[in-house]
Each structure stands twice: as structure tokens, then as C-alpha cells.
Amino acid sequence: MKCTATANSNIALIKYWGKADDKLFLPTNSNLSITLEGLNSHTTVDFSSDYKEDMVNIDGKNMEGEKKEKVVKQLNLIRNIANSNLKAKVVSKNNFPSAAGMASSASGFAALTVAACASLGMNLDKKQLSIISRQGSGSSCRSIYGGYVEWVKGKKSEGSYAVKVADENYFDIRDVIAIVEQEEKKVSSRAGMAETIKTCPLYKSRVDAAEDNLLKIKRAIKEKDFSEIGKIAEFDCLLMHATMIATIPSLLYWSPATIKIIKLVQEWREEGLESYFTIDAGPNVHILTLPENEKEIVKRLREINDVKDIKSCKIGGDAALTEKHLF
């Protein structure tokens, strides 16, 4: 049975930042995130006699290689949950850049997963989901469902799942990307954590702070206070990049106009213009900020040469079936 979802990215405003289990993807730290309407992946999947092999095709192109068998391991996945040896065509195509450190795993993930899922014929609610979908993209759990998602650590494979603090209508705040580069980065987020676990010594004491943090910016998001939500998104995204830079080799996902834009949300944020930043994995930098204050903030990216692009999200929704096939 063909079956299509689409599914949201999600930024993360505490950090996820490392496995404690390679194999079963189980993350060092408990982490939370907010997901991004307008930012999806929209996926195809359809399991049939017809098909001698899997067929993955991605944004236009046949994959092969990692990227095709990452997709691959995780049909396997599903296969093996529903007991069945189909093979599968696998189309999906993202409305903005991959693996540019804006999560288009996670929404890929999230999606792959639920179209497989529904086209095998399983009845599965959404902790399951979130449970099968980590094993492919670990963040790809948080964007099973909208709105604050928090992406539980546990210490088993069904014990680490994705809940949703808060949903998408609770806390209307917006999520201004600037984006500078739009290329693929070298090293993929998943060598980096590894590494990065492997190497620096900062390591133990940042994935201590995460979870401290975790518990701050749950109660400023039950309280809606978008203040403190941005302070302690903004120092746990500094702390991620720490470890990073400190790894050996140095991770620095950074550009100069990423440091740019850093140093103009400060100065703006003290003219009274309120804003904070995050950053994933890549150059390109999320702002955080009240809907009162998105025109501004746009208006004045939209003056910085480094600026390629700019995508303004609100908080979205949940992961869903839909109806629109992409063949």
C-alpha cells in the first residue's frame, strides 16, 4: 500500500549532542525542541511484490551508498516490527537545505518512518513512532509531534521516546533562520558527536548542565516566560559548541557571518529589540524571538550581505498522513 506523510523539522533548545548507546540511539542527555512549521520533509513510501530491491530517491536524485543504506536499515527496521520482506520505493523531498545544520534529518526520519509504518499496515500511536523513528535520526523522534517536544534519554530502547511538553497553540513564539550557507557541511553530525564524546574533556560537564537546563526551561515554558526560554536556549546552545570546538580534531561549524550574526542578536537585544540565538550543528542561525518582533528581525537580515536566505517559522504541528503521493 503506497502511503505519504510529511513531517516538520525541529530545532533544539536544549541540546542533543551525543549517544550513550551507538546502536540503539539513546542520547547522553534528556533534550527539548520546538518544532518548525514550514520546514518539512514530504515522503512517499510504498512496499510491493513489484519491487526487486529498495528504491530510495531523495530531493530528485537516486541515492546510493551511506546515504541510500541509512534509509535502507531503517525499512529494515519497520520490516522486521511487521514481520514482512517487501521491498519498497522510497520518494521524499525537503523544502529547504539538507544536512546544512537545519535538521532535515529529523523531519526526514520522522516522515520515512511514518509513511512506512501506515504502508505496511501498522496501527501504531505516536510514542511508538518516536520510538522507531530515533533509530533511524535520533532527533527525528522530537518531530513526530508538534509544538515542545521534550526527547526522553532512558537507558533502554523502549524507555527513550519523545513527549510533547506543551503543544503548538500553548506559547506562540517564532524562530527567524538565518541561513548563510546552504551547502552540505563536512562532517556529518553523527562522526561529530562521536568524536566528540571520544575527545573532549569538557564533555561530562556539559551534558550535566543540559539536564539542569532541561528542567529550567520546562517550567519558563509552562510559565511563558520567553525571556528566561531564550537565555537558557542561548547558553545550552554555547555550551553544545564548546564540546565541539574543543573536540580533536576542532568541530567549528561556524562561519564568519554565523559569528556576525551572534554578535548583532546581542546588540539588538540590548537596544530592546528581544531576541536569542541558537545554532545546530552548522552555520546557519536560528532567532528566537516574540511574533511582535519577526517583521523587525527579518527587515533587518535582509541587510546583511552573508544572508543567502531567510525562513520565518512558527511552532508546528504534529507528523501526519496525508494524501498527496509523490508518484
Second form
Protein chains: 2
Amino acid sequence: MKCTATANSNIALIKYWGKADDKLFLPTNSNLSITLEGLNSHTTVDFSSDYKEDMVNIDGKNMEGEKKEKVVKQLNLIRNIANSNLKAKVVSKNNFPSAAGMASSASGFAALTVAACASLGMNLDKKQLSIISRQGSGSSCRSIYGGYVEWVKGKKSEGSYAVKVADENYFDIRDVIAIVEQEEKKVSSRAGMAETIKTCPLYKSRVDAAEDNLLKIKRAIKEKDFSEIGKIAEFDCLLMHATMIATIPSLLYWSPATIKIIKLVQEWREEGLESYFTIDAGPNVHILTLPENEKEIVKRLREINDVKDIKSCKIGGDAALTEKHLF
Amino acid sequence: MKCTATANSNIALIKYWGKADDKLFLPTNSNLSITLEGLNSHTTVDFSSDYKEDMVNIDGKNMEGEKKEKVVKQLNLIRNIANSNLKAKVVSKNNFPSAAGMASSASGFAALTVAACASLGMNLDKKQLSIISRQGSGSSCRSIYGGYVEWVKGKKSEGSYAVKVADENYFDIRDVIAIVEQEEKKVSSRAGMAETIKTCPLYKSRVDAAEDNLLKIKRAIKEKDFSEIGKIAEFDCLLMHATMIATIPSLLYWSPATIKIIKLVQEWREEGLESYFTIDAGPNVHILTLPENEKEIVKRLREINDVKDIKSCKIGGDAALTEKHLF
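Next up, the form predicted together with another copy of the chain, please; the one we just looked at was the form predicted alone.
So here's everything in the complex, that chain up top.
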């Protein structure tokens, strides 16, 4: 059966950077994101006896090597659960640049998991889907849900899944993304976080701080306190980047333009345009703000030469099949 | 008696960022610097009954407020030791921009201490001078000596002093400084480090790492192993900046040009031009290299628009009286 699913990307407010278990993809700390409307992967999976081998096409390119392997590994996991040995054709499209700190693997693996499980006729709940998706790409488990989503770290595979903390209509905040580089990053998140755990002496303290930040931000979300949400998210982002730069060799994902925008956001805030930044493993800057300030921030970003593109996102909804199937 | 002293600035290879004792200026970790030839303060102190109050002139400006207070506090300390109540006239000149991460307070307080102690007729050894200088500005104690200098943290005032690890002729390395901003920084080191201790959850781990880095770099200096010296210095710098950026509010001393130069140094190293960066609490980048690569690095820095000035330093010598007095 041929099934198509879409899933939105997400941006972590409490970051995931490091695995407690490399094989099961258990994170060292629970973490939390908002799902981003309009930054999505649209993925069709067709398991069929017509195919002699798995084929993976992303953004019009047939994948080979490592990138294909990651997808095939996920197909194997799902085949294993469904007790199937059918090969699949996977065709996926992202409507935003891959691998530049824009979490294309999050939306990609969430959409892949939803489509593939449906294609093999499995009717799984979202918690189960998040557990499966997690094993393809950790942060993708959060993209199974819309809204404010926690990834509970867990101690074994069944205990590590996504939970919806609040839905996309509970408290409306915006993520205005300043895209300063569209190239793929040199060091993948997967490789980078393994190095950080191995070599950064600050790592353990950062994990403890993240758990503390998570408790605080959940309270702030409940109270719809944007200033608190923003402050905690910015601090947690800086804690993660602190461990990245203090990795051997240093993982400095920031570019000169990143610093420029960080400083502008700090200035804007001082003058009363309330906004906070968060940055994934890449140079692009996500600016969190309230709906009433979104236009002004977009306008100011347009005036900056280094900003190559701007995406402005509301909080998005759940991953879903786009054709009426078993989901 | 009117006395003039000069002292060189220094650049820490193992950083000092945080006090274990705010009043005595005991650092949380022992640290180590090289003294920089040619970046100096030239300071004349004249204690005399002619003066009704202390006067402090730095780079041609009469100081008032906080800056004057820091100098007067140091004069008080020295008067107290010498059992004197004479007022002083202090005239100091730096041959490099102040307070932009160029450690003007290090050379300034070292020169002030040497000149003031001599002016009051005290004949103190360098260990004693370093203990006194430390109480005016922590890292200035290292500028009492030339060469590779450790600041032993100590547990009480008499135990916290500078020690010469190797003199300026032991192993010749160069510091090529890319000056990208000449303005004073917004947050002083003194204020910044207090905030880091208070708010950065990574701080304690960084202190432990610094002690470890110190042991390793002393071994590398002994063995004249430039690659090791450079790697450890760069890592320790990044550990310090990690705690700075993860301070509330964030202490991001880097500018876009800082990132640009960091990345260039990483590229140069990959292509075989061996160099390592270290950065104090400011945006300027110190590039450590061997004498044979100094010219090439200066040449490459000249081609970068954001680099406003370049200083290239050998390892410098001890602070000294420049007129024949009791020192």
C-alpha cells in the first residue's frame, strides 16, 4: 500500500545534544520543542513486492551511501515490527534547506515513520510512532506531535517517547528564522554530539541544567509567560553551544552573521521589542516572539545583508497521513 | 621619591575567570600566561607631602570615579604596608588600547605596584610585588615576571602569587594579535566573572578542567612542544568562553570578526600553517605561532578588512623600574 504523510519540523527550546544510549537513541536529558508550521517533509512510502531493493529519493535526488543507509535502517526497524520483508520506494520532499540546522531530519523521519507504518498496514498510536521515529533520528519523535512537545528521555526504548505538553492553540508564539547559510554543515549533529560527550568536561553539568530548565519552561508554558519561555530557551541554547564550542575539536556552528543577529536580538529586547534567540547545530538563528512583534522582526531582518532568507512560523500541528489510510 | 616603572601586558594560556575570594583576589583556579613584549604600561608614581589628594592620570586623562578608585585602593594598600600617609600623583601611559581584552589593567597594575612600592622606599622581592599587584588587578600579578608565568591560586593572600615557569628565552613562541575592536568592552572582566560564578551552571566543571589543563601545559612548555601548548591554550580559552556565554545575562565578548578569524586559524592549521587562537574577555584574537610562521600570519591578517590593527609580540621580560632606584 502506498501512503503519504507530512510532518512539520520543530525547534527545541530545551535542547537535545547527546545520547545516553547510542543504539536506542535515548537522550541524556529530556527536552522540549515547538512544532513549526509550514516547514515540512512530505513523504511517500510504497512497500511492494515490485521492488527488489529499497529506493530512497529526497528532494529529487536518489540517495546513496550514508544518507540512504539511515533511511534503510529505519525501514528495517519498521519491517521488523510488521514482520514484513517487502522492499520500499521512499520519495520525500522538504520545503526548506536540509541539514543547515533546520532539523530536516526531524520532519523527515517523522513523516517517513508515519507513512511507512501505514504502508505496512500497522495502526499504531502516536506514542508508538514517536518511539519508532526516535530510533531513526532522535528529535524526530517530537515532530509526531504538534504544539509544545516534550521528549521524555526514559531508561529503555519503550520509555523514551514524545508527549504533547500543550497543543498548537494553547499559547501562540512565533519563530522567525533568519537563514544566514543554506549549505550543509560540516559536522552532523549525530557525529558532533558523540564528540561532545566524549571530550567536553562541561557536558555533565549541562545535562543537569537542561533538566532544571525543562521543569521551569513547562511551568512557563502552562502560565503562558512568554518572557520566561524566551529567557529559558535562550539560556538553554547557550548552554548547549557552550558544550559544543568546548568540544575537541571545537564545534563552532556559528558564523559571523550568527553573532551579528544574536547581538541585534539583545539590542531589540533592550529597546522593548521582546524577542529571544535559539540556535540548533548550525548558523541560522530562530527568533522567538509574540504574534504582535512578528512583522517588525521580519522587517528588521530584511534589512540585514547577511540574512539570505526568512521563514516565519506559527506553532504547527501533528504529523499526519495526507491520504485517507489507516492512521 | 618619584619612581617610574614599566610592565608588559600578558596573555593567559590557562585562563583566570572568577575569584574564590572577592576581597583578596584569590582566583578559583591557578592559571598561566606569557608576558607580551612591547605591550606595556609606563607608570610614574610620586608620593609627596606636596599633594593634598591622590591624582591619577592615564593616557593623558585625569581619572575620576570608579577608575580612579581602583588605583587609589591600590595606593592605600601600599601606603598601609609602608606605614605612610603621603598622597601620590600617578601618571600612566599604555602603548595599546585599554580595556578591549588587551589586559591593560594587568600591565597597568604591575607597573603601578612596582613604581609605588619603590616610591615609598620599600625594597620588596618579586613574589611580594606579585602579591600586592594581585590585589589591585588579579592577572597583573603575572606581569611582574617575564616569560611563562603561573599564578598559583593559594588559599590565603600570602599563598597567591606569580611564579616564573620558564623565562622569555626558554622557548620562543609569538603572539600575533588581530585587533578587531578598539573600544572599551561593555561588561568589565571584574563584573563579568562575578556574574559567571553566580549564574553559570558549567562553572565548577570548567575550574576543574583548568587545573588539569595547567598541569598539561606546564609539561608541554617544559618539553617545548608547541603543538601541545597551542592545543591546550585554545581548548582552555574555549572552556572559559563557554562559561561566559552561558552566564545570565550572556557574556558574549565575541564579535562577528572574532568568529571569522577563529575559523581562518582553523583553516590555516589544516593546511599546515600551524597556529592556535586564544581570546580574553573581548573580541580580539591572539594567534599563537612559532617564529617562522609569524610573518605569514601577519601578512594574511593584513588582507582581512575587519582587522583594524595587528600587534606581533615576542615573549617579554620582567616588570622593572626604568630609573635607578631601590628595585
